[in-house]
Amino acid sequence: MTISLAVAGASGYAGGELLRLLLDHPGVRDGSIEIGALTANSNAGQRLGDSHPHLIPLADRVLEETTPEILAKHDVVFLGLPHGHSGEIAAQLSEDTLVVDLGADHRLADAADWEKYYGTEHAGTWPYGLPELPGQREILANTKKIAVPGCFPTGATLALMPGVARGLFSEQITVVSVTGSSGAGKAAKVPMLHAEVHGSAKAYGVAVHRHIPEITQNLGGLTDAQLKVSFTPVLAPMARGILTTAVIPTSHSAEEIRAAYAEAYATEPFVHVLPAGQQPMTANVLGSNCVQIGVEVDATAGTAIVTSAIDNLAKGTAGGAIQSMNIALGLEETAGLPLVGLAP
């Protein structure tokens, strides 16, 4: 049986680049999975060529309107769209249809959360894309609802999961991602044109950034403590990747923190502790799946320093929304997702 599948919003960079992925997929290349429509807002009528010329074999693919009536002929969909707007369409598809929702709508489990940080009506709670999380894979495998984390808080989660989880911080965290360009998504912004960002770093969403309830979240559920998370981005002059510093008060030692996530991702495919004295580069995962870790410890300080890299549009996004449609159908969780980045 062929499954189909289509990408909604694929105009963008989220779903340029799950198509990236997914052209390589091995069920895309024996024909077992097909991809079938491809939607768009602004963009419908025109060719996918002229949003993503680098995807040559699907370059004359014209994209149609994103809505329920072409997207539900579909086994699997996949929803790029922009904040607010995955929770309307995702309403109106068939329990049976495995729908995985790149965007924020369905994350938060706290309704008072969303509304405070996004400003609309919570869509609902989905299960949460982040396999690497405890018991997540088991909640994906025999779900037909997926929830991509953010590209944030994939990156600050896996770099502190192990420590949290553990008893090996304190309560107080403060972490610090800087981003590219790309995150902002595609739409013509001013502060994203070229002579804005090129030559400048900017933090942006100072205390108040969408993704502190998230990030707060995932890491709550690990732990007993009462969290107190301060999450601050900073944009700089590149187009992908996010490399995230997070600081943590400690009394543990730097040999005995990183054998405590050596062991916890012992068996994880995509995460990578590196040794000590080396640290993440987000050249080194550009266009792949996987996530460096880097942990040392300030021992004049107190602190813990976990440095974490990841491609915010491969396993920020795209990547781990592929990651998790294969635990949701059964396939292997690493097909069609590269290990290998594109360094230099």
The other form holds:
There are 4 protein chains.
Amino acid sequence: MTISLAVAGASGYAGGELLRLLLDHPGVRDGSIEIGALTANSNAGQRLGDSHPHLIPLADRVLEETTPEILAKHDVVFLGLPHGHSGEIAAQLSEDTLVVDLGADHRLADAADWEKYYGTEHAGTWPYGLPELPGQREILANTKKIAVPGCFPTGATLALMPGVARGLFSEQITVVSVTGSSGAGKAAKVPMLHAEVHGSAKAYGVAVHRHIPEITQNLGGLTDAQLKVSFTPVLAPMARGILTTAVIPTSHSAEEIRAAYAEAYATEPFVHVLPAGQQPMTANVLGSNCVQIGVEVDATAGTAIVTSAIDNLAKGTAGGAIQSMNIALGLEETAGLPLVGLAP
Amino acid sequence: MTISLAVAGASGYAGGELLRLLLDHPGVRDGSIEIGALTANSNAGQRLGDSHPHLIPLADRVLEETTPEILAKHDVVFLGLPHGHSGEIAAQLSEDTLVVDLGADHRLADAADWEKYYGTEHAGTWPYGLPELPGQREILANTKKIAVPGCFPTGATLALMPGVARGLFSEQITVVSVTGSSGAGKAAKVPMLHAEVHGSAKAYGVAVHRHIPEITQNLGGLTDAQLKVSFTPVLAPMARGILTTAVIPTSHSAEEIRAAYAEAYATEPFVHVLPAGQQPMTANVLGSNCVQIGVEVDATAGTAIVTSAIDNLAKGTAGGAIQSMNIALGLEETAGLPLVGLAP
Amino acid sequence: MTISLAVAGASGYAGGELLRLLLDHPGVRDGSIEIGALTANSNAGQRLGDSHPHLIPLADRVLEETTPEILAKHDVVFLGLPHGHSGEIAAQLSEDTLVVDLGADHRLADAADWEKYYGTEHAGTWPYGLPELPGQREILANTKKIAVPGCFPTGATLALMPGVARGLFSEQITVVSVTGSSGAGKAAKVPMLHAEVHGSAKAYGVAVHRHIPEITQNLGGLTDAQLKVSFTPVLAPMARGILTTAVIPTSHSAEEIRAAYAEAYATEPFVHVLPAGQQPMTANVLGSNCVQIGVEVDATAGTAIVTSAIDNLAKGTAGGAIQSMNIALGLEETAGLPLVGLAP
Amino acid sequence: MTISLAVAGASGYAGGELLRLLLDHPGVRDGSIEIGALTANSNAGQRLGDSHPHLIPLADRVLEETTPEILAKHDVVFLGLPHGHSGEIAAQLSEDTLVVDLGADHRLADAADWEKYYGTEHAGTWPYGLPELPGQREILANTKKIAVPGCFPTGATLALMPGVARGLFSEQITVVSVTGSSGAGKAAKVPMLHAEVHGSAKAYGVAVHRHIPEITQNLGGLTDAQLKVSFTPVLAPMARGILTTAVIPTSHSAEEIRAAYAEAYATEPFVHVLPAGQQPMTANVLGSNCVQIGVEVDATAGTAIVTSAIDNLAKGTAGGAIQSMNIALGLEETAGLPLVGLAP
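Alternate state requested, the form predicted in complex with a further copy of the same chain (shown: the form predicted on its own):
Time for the whole complex; same chain goes first.
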């Protein structure tokens, strides 16, 4: 039986990355998965090649309107839509459709958090698509609705999870994440012009970024401690990649913490804890679904410094989405997901 | 009377930036300051234009050997040398020579700190060239020896000074600084090749960076509290600029802290505290001696988030050096120091 | 007497660069030139600091509407407006106002060329603001209307002028110019987003670029030969800079051609012909008004290969405009124009 | 039967890219191809992960010395060595070993050309690994020695081949190729430091670049005309990619030439001729083996302007090498070679 798959928001960066990865998915290559409707809003009616000239094999596909009717004809629907919009569309799809929402609408459990950070009504909560969280694979294997994590929460949660879950860290958690420009999406805005971003760095969304409650929610679920999570994103002049630096007071040694991380991630196919003295680098995971993690301790400052590198569009969005889809469809979890980054 | 000035290490990035700024210094323009010997080690004998083809007016100057004899003939000597080397040279110059050391040798007060982080014998301690520190201008006005601050300590100290000095912050201070590649100097190393750095971010020197004790020393001098300072640099793919993010537990509001900063820096010619909602950006200060500072508070996390932007080669090295030289020579402090960055 | 100066289109890149340079102009520093109205269209009513946070000394200036009434109150008016718009505004300003048009409207002498490449009615022809052209300084010293050259024509004309004027080249001229992204201006467009331009190169405007007739006009004025000029711009991932490569069949040697260039530019304050084996680099002239030129010959191919580097916003737009203004006002031609680039 | 494969020069960029692509080669995935010895010179004895931290699945492989003895144990040997070195090693390998030389030693047919441009003794001439050349696939299917084309010759030859072969162009051919920094290899050199290359463009090897005779040789073999080929490379601040602009006098129309190109490449799996008005972009082919080609004509200048985009490390080096290896081994030509680039 062929599984039919649609991508809503196919002209955006998340949609393009999904299609890039899907084109090399064994299911697509052997025909058991079929790439069906590709939809868009303002770009509907255009060739996909106009939006994504790198997707050469799909260049002549025509983008359709994003409507529930068109999407409903598929077994799997990916939603790469602005927040607010995906909740609306999802509500009109059947319970049996596997819906993978790359937007924020269904990530948060707390409606008050949603309203505080997003300012609209909460659409509801879906199983969270981070298979590396304890017990999460089983949940994802038995769901038809998946909320793909935000890119920063993916990098930060994986950098902090073992330490928080095992009680190695204090409650005051500081995260600073350096990100590439593709995280801002493909909308035309002056501050995201090449000439503005090139050769420069700036923090943004300081103290109000929408990924703050999501990170707190992920980590809070791992411990009874009352965590205080400070998160600051910094835009750097690269197109892809998130380098997360998490700094947390600790009394444990680097060896102890690194060993706990190595153990926690020992069977994870995508998470690599580096040996002492080695540091993650976003180029190492570029275009792949991998995560590199470095663990050090500054005994003088009394802090652990854990760093992680992901590709925000791959593991941080489209790769993570496919990983969860694979689990929900009963396929091999790693199917179609690159294990090697594009460097240099 | 003409002041004669020499630059040791003129073929490096610090030396080049000094000369770029000095060429537009009013003293050099009106002839009251004369650019004398330019010295180098492996590049001695070559034209300056071979090392710095942008310094067109000085292109035909020939680099001399870095020797105390050559340098001693000048009233002002800038040392842009690897650490260890500047201490050695400085020891052979007269007490009357104004020596401005852009290297690390004379920055730290604590010999044990020096030995721990640099692994060699301590050369001694000189007045610290950060005029914005309380009382520091008077010290600099009466000295013949100046230790120019490191680039990260400049950005971090200015981001934290008013909050620490006024007791607005807790003791646990976390600093993450995103830096451009010129901070690594002009030595040929594979990890600093363009293809390696381009499109990627990585932390380095984690928990062991040599600027850690310098930041701690600067901030520790402002308070009786026992500070714990965690500092992590992250290399981003830009040539210049440091964007510092400092995160500190606090119970004060953003307004309160921002007002304290505005007051503390009210008369500073180079330090600009931004209004609420605005963030520094390294492009804004590119090539200039300015510092932009943003202050926000995340009440949920209970932290102040203070960000600063500098040009690591300008205010962070050569600009800061000229600012201190101006004070020591009794010139106008801002002479020759750009107030406007090169953007976009 | 104080000269009053207005900038229309102050929120764009050309306007911002004009103001960056003017802030360091000796006339502005000594008060003999006064920066008057700064106008904009969609940004009117906002602070200049919102558009140009690097222009710290002018941050609180409020942008006014671009109207002839406001501009007419000034002795000098710079027009940094989209083509079509500057012709319209200029027509409403007095004959006595020194109008410096950074747009294209008044550059072309041939109305048919204008209509072919711009598709609108021709606004007329003004003296061309490239002082390095033979006899041009005298014309600029006696005019009240100046058409500032396009950025590509500046780089290409200076790369080709001596060879064409002295008959050293054949008629078939090929120019390929690599440019940074600021040349596209500050309008929000998807193809100019950082993520689109980063890490990539592409040609654009191939065979139809609007600077083609301008380059042809400049070079055609130097010779009786019937030139055929092919020009192709290539967008590269940098914010500023144009590196022009001009390839022309020749039977002359590199030494001969280089000597002709050196002679032609011997007294030019901004044009630097490099010795054999050295090549221009855009970083060398970044932010400055300088031009570097390299001359080589490939005897096997029978071609001269002349390269030039300029900063598209400085010498290629705002710096060139100020240079011409200086001449028209009887000031020193080099006043306020940096001679040293910002590298690295 | 398992095919055993060795990579000499595995720590360099060409070697790393070969391994990145081979890890996803179906032969390697199904075990019919085995990655054997990985050798290096100065890095011998180190882990591959120290040189290429992105090649996570091979991180713990230890680099061996590059000796004929070690390489001789394999069925296929890739040589990613400095020119001169590969000729030496190759001479000591058996006639039956499939040797794929990514270096320059065996590309040129004319020993005088070799000596003029490389200055050493000519090692001999091997079948040239550009399957798209007329008749070349049959040659490659029956050889044990393959000279992989240079990166610039790949981009330039594919941009010019149909036009030259069909007599659509004049003899005077001008090529300007914009390249990323990885083309310079992984050797530590000051001019290739990130801070030097970032934000800047420069031409290099002007009139003397070693790829000039190779381009001339490739094109000369397609026609009886006496071609004159001028080639200039321009370094742009990106890590990968070559955007070639070829300008050639012609009397034919764009439609005519584009149709000839479309026909010539109709069955090529990797070469894509774009429709009118579309231009290649290196990001579109990043990490892939694809080539995009754009064809336009400037009737006023009387020139065709043909542009091509390749990834210099993929189709331009390691991808092209695997493509030829596939042919020589009788495998599917496209095996293991990505058809989709990594954008944005």
